[in-house]
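One chain comes next, on its own, written as structure tokens: the form predicted on its own.
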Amino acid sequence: MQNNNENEHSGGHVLDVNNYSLSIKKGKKYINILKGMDFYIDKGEVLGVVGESGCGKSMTALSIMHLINGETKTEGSIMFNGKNILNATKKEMLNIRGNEISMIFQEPMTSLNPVLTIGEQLSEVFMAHSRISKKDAYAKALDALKLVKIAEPEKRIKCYPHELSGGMRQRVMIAMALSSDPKLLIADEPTTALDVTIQAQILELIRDLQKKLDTSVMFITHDLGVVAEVCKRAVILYCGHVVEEGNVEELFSNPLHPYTEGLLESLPDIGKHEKLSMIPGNVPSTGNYPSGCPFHPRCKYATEKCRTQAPVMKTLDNGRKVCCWRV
């Protein structure tokens, strides 16, 4: 669905999600998943997209990639390089997906083919994106493994996925995602299944490659510690819409939305031996969002107004955005 305001702030942005809503058909009715999503990513920027499981992070990424299963209704626009890709045909998306927008998924073992070697899979990707011989594709695959700093690449290229560690498999997925030099890389919790040491290495790798290739990155995570490591700006999602957006330093030092405050308070502090704080309750199930502000059942500041009226997004003088009646 074309939006008349789609060019409102799309100039110069690689990605501009403008008042985007998504509903998916379940049975005879449509269930609202995302509502009025609004954010942008600049060229060469790493944007953090933060929230608990069920807040709409992955659904936003899948919407951008046109990978939503089932019958859907959408509103608003998703502008990529000035074009509303919500209107893109399957053929156009086949060209965009993998070439201009790439994605790294959480669990590489489910994304890699278990019966093909790493070299065969990487070569396939290079041959799919450019008309080159199998020999040249294999050479490019080897270079890609070197780029993502896999030890002994000449040996690893002949391995099957199960013969590699989790960290190595994720490096292979990063190599695949960057094979076509995309303008936008979507990283969907790429370090969740890894131990802390390997996680730090993968984060450093993504940060280094992003600077080297000047790729824009949408970094999806539930971990604010990760956001502090790799992002300068972040959007906080809750119940399928943005509740706060701003510079990471400002979000950490002065959270304006009670949900952002709760996420930060639940982070462990090494210097203190106190019980971890927690946000009471759970994220409501999709389609069962409460009236008014969706966060009000879990919010310590909630008033009657919060329970009955949905707050509107406010933009402050410093560019911060927050969707809360208290501000």
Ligand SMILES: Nc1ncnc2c1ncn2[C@@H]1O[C@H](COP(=O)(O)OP(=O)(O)OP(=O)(O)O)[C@@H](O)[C@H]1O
Second form
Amino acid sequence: MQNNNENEHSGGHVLDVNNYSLSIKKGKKYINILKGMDFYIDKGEVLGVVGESGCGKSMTALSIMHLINGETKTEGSIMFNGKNILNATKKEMLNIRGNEISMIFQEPMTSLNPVLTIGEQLSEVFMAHSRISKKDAYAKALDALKLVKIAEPEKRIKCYPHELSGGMRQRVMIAMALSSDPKLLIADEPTTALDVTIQAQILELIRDLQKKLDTSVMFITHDLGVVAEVCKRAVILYCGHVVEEGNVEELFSNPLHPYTEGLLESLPDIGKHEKLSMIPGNVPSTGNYPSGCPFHPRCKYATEKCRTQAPVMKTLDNGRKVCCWRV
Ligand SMILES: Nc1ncnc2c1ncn2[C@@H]1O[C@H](COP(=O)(O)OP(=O)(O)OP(=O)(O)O)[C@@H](O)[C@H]1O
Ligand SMILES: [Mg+2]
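Mind giving me the form predicted in complex with the named molecule, seeing as the form predicted on its own was just shown?
Now the complete complex, all chains and molecules, led by this one.
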């Protein structure tokens, strides 16, 4: 799959999503889920993908992986290593998912096989990637558990998934996802189901491994606080649209889109005793995206123009992008 020449043509981006739209068939109609999405991930970069529940984060990830159920219609392209994988065949995607793009999910229990030990599952993965003996695969499984810093790996390797804590299970999933040395790791809310201290440990692990292995990561979260911990750059999604993109420091110090501003205002700030503000209203359901700017019903700055005309994405001097009439 990899072709360095092709990669050079895409400017070194591992992933390039261009004007990507997705609709899924429901009954007789197609419902639009994602619209005109544009973003990229550089080699060795961790990109944050942020937004409230229902804004299309998982659908974006599953689009890249070709894991969406049902009949779909798409537009645009998803370039991975210089090749449009939107048109990839089932066989090509099997290869890409097994070797080049890996994904970890919010709830690791659902992705682990309850009747196999951790060692058996990890060994299977290693044997699927290369022709090695069972014994060698088991040794690799043990190394993988050490890489993700599981305490007492020799003991844990013999455990069944239910015998591990949530944090340990997520470490196993990370070990599995990294076993093929992927170019891109998609992490879909990998710490949301964990309590706060464990969450911090897993974030630290992902950060450390990313540096060590130089993998590109698409880090999906609803929490801007988490983004600040792991990413340098982020895209903000709303109603299946990218509404803002930029350097995380700049997004925090000077949010340009009112939605980004709202997300920041709803972050708890330890030490400050101001009341948390919430963005009023809810994310509209798919099929009911408002006219004009999709955020206008919840936006305190909305004008008549926002209600009727969809804003276009503007790119500012520093590469910052924002989709709002006020800018
Ligand atoms: N198979 C499907 N058919 C039609 N609509 C769907 C389907 N799956 C998801 N949706 C809708 O697509 C929208 C985006 O869903 P998605 O799962 O990507 O949200 P999300 O940002 O990942 O949210 P969360 O933070 O809750 O995980 C939602 O409104 C959801 O209801
Ligand atoms: Mg999701």
